[in-house]
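One chain is shown next in structure tokens, namely the form predicted alone.
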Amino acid sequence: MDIVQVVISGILLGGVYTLFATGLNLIFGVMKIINLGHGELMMLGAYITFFLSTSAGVNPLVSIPVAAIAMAVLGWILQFALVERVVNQPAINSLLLTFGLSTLMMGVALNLWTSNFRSVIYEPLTGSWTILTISFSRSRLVAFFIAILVTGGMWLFLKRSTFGKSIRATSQHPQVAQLCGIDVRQVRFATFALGSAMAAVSGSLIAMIFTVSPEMGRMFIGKGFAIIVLGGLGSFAGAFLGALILGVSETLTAFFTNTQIAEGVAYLILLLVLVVRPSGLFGKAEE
């Protein structure tokens, strides 16, 4: 029964990170950029829930809507002034610029609010439900269905509506979509935005299971890169798949031997299928 519980955490925890993995994921697929600064968004996020709980008395949950709408407006502002810029340049320009911008929030972050680890206590989501002899955390729980609810609605977003359509469009063939009278400028801009609010509500919901600190977000962006590389880039499947395998991996990891064995889990995914199946899960192989 222990092994059994072990393992609904971790598949609660492979939730949210999809979440997170997905909103890199989708910046990924339209600009073919690796956004290095997505973990220090969802720090960002994080901490805003943290001050709006602890300061303001706001409710966690309430807090959400308030951090994605924040780091959509960031990402807009980080695309227009920087990321638009690197665009279809040589990846060596946008790893450079996407690391300086994460080492530059971790900065910021750090001096500001310093390297202390930070916790929301929220009362309602404190202990556990129990189910036919299975405890569920609250807070996992809650965060599970939060992050199940944000990214399926993404998904239903890029497949039934008009912007989604051409969100897919710019992702698959941007010279195509430009004459076929889709402003590809927009798109990235607003795609970007949709990324930064899904690593702020991933951050959120992290900061009601975990402790929050300006370093959480480089930890978070090799978890995202191991979902990705899994699943395979472009797939929201494999996105799921990928993140559910690694929250059950880290929790049995974590459960047989330490927590801190577990943290190095997701390099380990990383490499095995960088050297068995580089394409990942549901990703195609290219030719």
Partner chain sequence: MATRTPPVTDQAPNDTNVDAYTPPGWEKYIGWAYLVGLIISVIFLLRLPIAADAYTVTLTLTVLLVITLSTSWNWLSGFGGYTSFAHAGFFGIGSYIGALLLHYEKMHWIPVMIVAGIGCGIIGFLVGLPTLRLRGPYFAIAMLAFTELCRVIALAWDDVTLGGNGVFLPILRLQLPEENMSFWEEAQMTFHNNQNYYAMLVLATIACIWSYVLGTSRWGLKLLAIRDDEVAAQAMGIKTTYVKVTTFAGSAVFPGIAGAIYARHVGYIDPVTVFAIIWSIRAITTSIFGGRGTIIGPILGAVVLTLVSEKVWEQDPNLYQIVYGGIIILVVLFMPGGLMALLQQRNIFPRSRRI
Second form
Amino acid sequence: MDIVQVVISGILLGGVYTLFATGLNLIFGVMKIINLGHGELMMLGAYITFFLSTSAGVNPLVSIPVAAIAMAVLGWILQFALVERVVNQPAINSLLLTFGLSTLMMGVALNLWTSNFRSVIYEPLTGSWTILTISFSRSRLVAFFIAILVTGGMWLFLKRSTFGKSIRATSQHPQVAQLCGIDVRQVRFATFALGSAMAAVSGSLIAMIFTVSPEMGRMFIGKGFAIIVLGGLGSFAGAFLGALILGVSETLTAFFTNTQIAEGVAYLILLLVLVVRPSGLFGKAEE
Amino acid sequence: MSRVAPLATDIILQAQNVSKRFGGIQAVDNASLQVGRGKITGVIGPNGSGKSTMFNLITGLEKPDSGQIIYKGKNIAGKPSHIVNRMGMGRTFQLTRLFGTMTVLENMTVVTKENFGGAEALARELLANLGLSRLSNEYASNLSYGQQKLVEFLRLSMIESDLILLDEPFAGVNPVMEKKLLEQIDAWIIEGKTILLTDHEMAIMMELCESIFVFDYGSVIAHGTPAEVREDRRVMEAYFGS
Amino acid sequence: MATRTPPVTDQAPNDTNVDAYTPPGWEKYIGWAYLVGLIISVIFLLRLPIAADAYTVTLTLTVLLVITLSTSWNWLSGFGGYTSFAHAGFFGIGSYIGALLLHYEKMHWIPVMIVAGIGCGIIGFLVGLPTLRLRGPYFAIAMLAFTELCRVIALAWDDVTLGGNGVFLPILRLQLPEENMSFWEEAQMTFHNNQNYYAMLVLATIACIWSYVLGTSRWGLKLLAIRDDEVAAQAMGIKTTYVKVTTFAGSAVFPGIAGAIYARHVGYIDPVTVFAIIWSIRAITTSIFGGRGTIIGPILGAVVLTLVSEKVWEQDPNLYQIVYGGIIILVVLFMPGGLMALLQQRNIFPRSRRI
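Instead of the form predicted alone shown above, give the structure for the form predicted in complex with its partner chain, please.
Up next: the whole complex, starting with the chain shown before.
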């Protein structure tokens, strides 16, 4: 039963990965910008949960919306002040800009909170539930469901709501969207805010499962890209599938070897897929 | 007249049953054309009829799904564009594609062969012929659109090409510039080069080309001399609807 | 195949819509000025270890290291427009090749440096061949993954790399001054005691000279053409893949050797420090701050930023990342051409490929 256990653990992890990668994907879809600072936005979300629960005694689950709103505001400001200026410039500029942002935010975190690993302990979610001889880590199970709930909510929002439709229209054809009366600038602000909020929620969830540290963002950005190239750009289902594959291959690798090697799985997948099939394994060809 | 007329005995380029599909769009559908050596051949057709894709297939920027492209007796279908270029095929683009942060002179010398010592002298001479010497140290992105077109033409003169493909060279160009471009085309023909061009300026096309292929929905719907093409009912339909 | 209508506004070729640029007459002597400057700097730097204290020598070694990194990064990423995050990877690989050869084989250090450089060149070629077919942003991500993967391999392959324990290098035994040393003996002693400094000086000098050769050559022009319009470059007969991959492999040699020298200099390496993204950050920040795609921009940026950051570093090592991240953002937004573009706009420097 060990293997089943490991696979399930990987699948549960995949839920949180989906949420993280979907935020990254959303921003890329609308602005064609690869946001290298996405991991750091997630890291900040994780710290919000950490500090709210350890210093103020706030229930970590309650801290999630707080983190989401705080990072949405920060995301909006970042887009307004910085990213908006490079949206229609050559890709090299947005790449360098978000790389600078990532470096800056990580530096701030290191300065404020040192590189120590910290963890959030929430009593009701420690331990595990056992169903049919398979035990489910409580925190992972709850994190999985919250992540799927948020990702699903986002999917519905994009599918059904008027504003969601504006976002999809903008990501498919910005000029046409503009001609149809959509305020593309406002859509971009909202997209970056939404993407940042999704990163924050995934950070809060990771804080409950693993540990919190300033370098966690850099670790996750590689996972995010691996998922996106696996699933194809801009696809919700693809991102979910990619995240499950990554989650399961990581836990399996960790099970058969060790966690150090498991950390390399995402990078290996990322490189291999980019070299073998740049359009993604499950995605349709771009352009 | 829809049958393949004996256009020229010496064919430098022959595309046979070439097809290319992008997602759900059949951009080029079983198209064939021939270009006679030393002649000016035209390709006309409405926007989106597959002319530019055909040019990209011939010059190696796209790989055809099926069909052959015989250039100087060799099948070049799917060969990368720098190889095709080295075999003596040069082209211009629909919107000019100069290297923006490079000077006019650099734009012209960068494309020449490695061991071509007189590149700069030749470039300066070509610029002087058209009265553009004073722009030689200017960044290409600072030039007007017409000037950029002209420099793109001159850049083509820097490489040893036997076949030159011109993609809508006259679009957005004023009459003065148009005259200069036409002079350059004449000069190329005198040098013995072959030209394949597409444009929407019907008057020029009819006057310039010896043979014209008409594209619609990715297929060649008619071809022949300008006079023949002009009379063809299907060409009228393609352009004006029936 | 959307309908694109080109702008109809255009002017006859003889119209003066552009103030045609003529470089000043002294532009063609810039190369000689560099040569004189280089000779003076090298002479000054050669005798620095005699005149200055150990701190100054180490600081200068760091400046030379960063010059090597930023200059070599600039070849593909500045001239060629392909942002690479692989410099940290090659730096780490080079330091591991160097450290392990010295650790296991007890070889003489000079051939070890050369092996580290060639090794990185070969790896650069093999990595570049498949990844440089990707479009720019994807290549950048691939290089991020490459660097991280290198770190994981160095950690996991502990039979060879000693894993997270790191590698200790043989200690350099310093020679002590004796009485009545001849000039020649003293010079030998200085060289022996500062061999890492001198190695870095040679490497940085080669990198600078190579930058000039590349920047003023047809090869450099081809890289610019790739940056401006890769499709057009290919259609005009430029072998873009060949140019990119070869440049990438060549630029990998320098961080490789620099890593090996660094390993000897600090005496101990582990995967986390030598594969740290900070090496890429340093190369990128200094290069774009000075002016990417120019010859002296990366050198200028490396000197200025390293000396400034030394002051920051003394106070707080973490502040360093904040400052560098901030500089990247400000440069991209407000001075994309870096210091060199500012100086050229003010006509302090001419617009020239020799700059």
